[in-house]
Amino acid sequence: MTHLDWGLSGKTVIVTGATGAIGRAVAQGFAEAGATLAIVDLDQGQCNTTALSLGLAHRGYGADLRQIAQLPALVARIESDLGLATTLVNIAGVILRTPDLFTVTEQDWDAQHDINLKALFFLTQAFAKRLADSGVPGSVINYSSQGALSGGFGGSVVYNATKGAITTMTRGMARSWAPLGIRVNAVAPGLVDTPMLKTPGQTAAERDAMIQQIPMKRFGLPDDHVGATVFLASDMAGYMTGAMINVSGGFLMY
């Protein structure tokens, strides 16, 4: 290995939720360290807007990733059309906030955990699987939160119990798959700033109080996720699997 050599030049990478204020920052890093981008959403005129815009190689697929059956069929035309990916980047999520812990329904259960939690390991099963088949090495990384630790805050306990569960699902995909050289690991954010960290109604002086609360003393934004997702995947993080990265500015520490 040649230190500060990526090791992605010509690599697929598949990044879930690229459509969002960190999915797209994060895949065009990728493709600025060399690697083919599968830009997975749910839109596909978004996807093929993002993908257009990071070069011509990059391809664009609108998914519902709810819809389990499909997921394996979605690895495999990703497959057909830029070649085995060796890396897959669980971005894709949604909150539902509910202040109120009495008035969460079924529902808003549902809704979060289908796409945050069992889609992520479906979609992961699907593509590690492929990996296993053809005997070659690749990895995971899963996005986590704050709140898998914290538990949260605005009404997002829900939402912060699938990253909890994500973050434990992370470590026994790691131990299950690492020897068949499968690395699997996660980046955790903190406050950052997007659609995803606003409550209805919230006023200016509740986001200083946010902010006050970071050690950095500012909201983290979605490039300062590029460096940890980039360096997960790559060779230079060839020796770590069941890792959680704390990308929060401070705001938590461990």
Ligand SMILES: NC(=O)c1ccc[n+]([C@@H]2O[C@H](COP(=O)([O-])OP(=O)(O)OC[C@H]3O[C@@H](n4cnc5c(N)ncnc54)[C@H](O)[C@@H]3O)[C@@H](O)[C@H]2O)c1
The other form holds:
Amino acid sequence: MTHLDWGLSGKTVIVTGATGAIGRAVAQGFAEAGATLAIVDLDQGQCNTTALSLGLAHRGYGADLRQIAQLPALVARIESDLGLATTLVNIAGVILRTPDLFTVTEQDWDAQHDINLKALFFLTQAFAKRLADSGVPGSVINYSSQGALSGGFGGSVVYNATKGAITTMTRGMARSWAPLGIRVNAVAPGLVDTPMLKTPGQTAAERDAMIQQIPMKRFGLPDDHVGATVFLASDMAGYMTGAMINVSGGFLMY
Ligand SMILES: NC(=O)c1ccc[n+]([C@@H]2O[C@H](COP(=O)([O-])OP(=O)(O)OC[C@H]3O[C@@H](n4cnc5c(N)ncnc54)[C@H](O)[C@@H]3O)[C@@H](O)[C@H]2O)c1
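Having seen the form predicted on its own, I'd like the form predicted together with this ligand now, please.
Starting with the chain above, the whole complex follows.
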């Protein structure tokens, strides 16, 4: 290996949430590093469009990742189409904001935990099992959030609890699978200018107040997350596992 070899050329990479704002940018970054992408998201048509926009080698997989029983078959289908995947990037997620903590319903709780945490765990389990059975090393990158450490506020607390659990689970998976050569790391975005950040009726003054809390005085952009994510999957991060990279313009420092 040279010091600046990504080591991703010809590798199969699964990106979930890959037709979303950050997922689409990250998938493009992996394609530019020479990887073959499995574009996974809810809508088959959008997955196909995204895959095609990256080049003919890539494939789209429309799947609701909350269908836990289907996840091993999804991993098997990707392997049959594109070869054994050696990187999994878990980006799919949702936030449901409520006015405050008192108005959180059980449905709100389940809707966020089912995709952000439960689906992430079981997809990663299915992915890592194939690596373990094949004796091939690989890597997982989980999308957490700055809120994993801050805890968030009011109606976003449940979402941030899922992100805190993702950070904790990243460490436990990293420790468990290090002997198998499977590295597990996390990326923690700060405040990213995507639809997820917007709330109904949000004013320009409220957006500006958020920007003022960011030392770099701008929201993150989807493209800001590409470097950290591709790096963590690459051979250049070969001695990193259980880490979380903060990509937040200094919003949260740790
Ligand atoms: N935008 C931010 O400010 C911010 C901050 C911190 C962390 N994050 C995290 O970054 C990730 C990407 O965020 P984004 O802003 O690009 O959001 P986004 O809404 O643009 O993308 C999320 C994607 O996940 C997909 N998804 C949702 N439920 C799914 C399911 N059941 N099965 C398959 N796919 C499903 C959606 O269709 C969507 O394409 C998320 O995990 C989010 O929690 C975002």
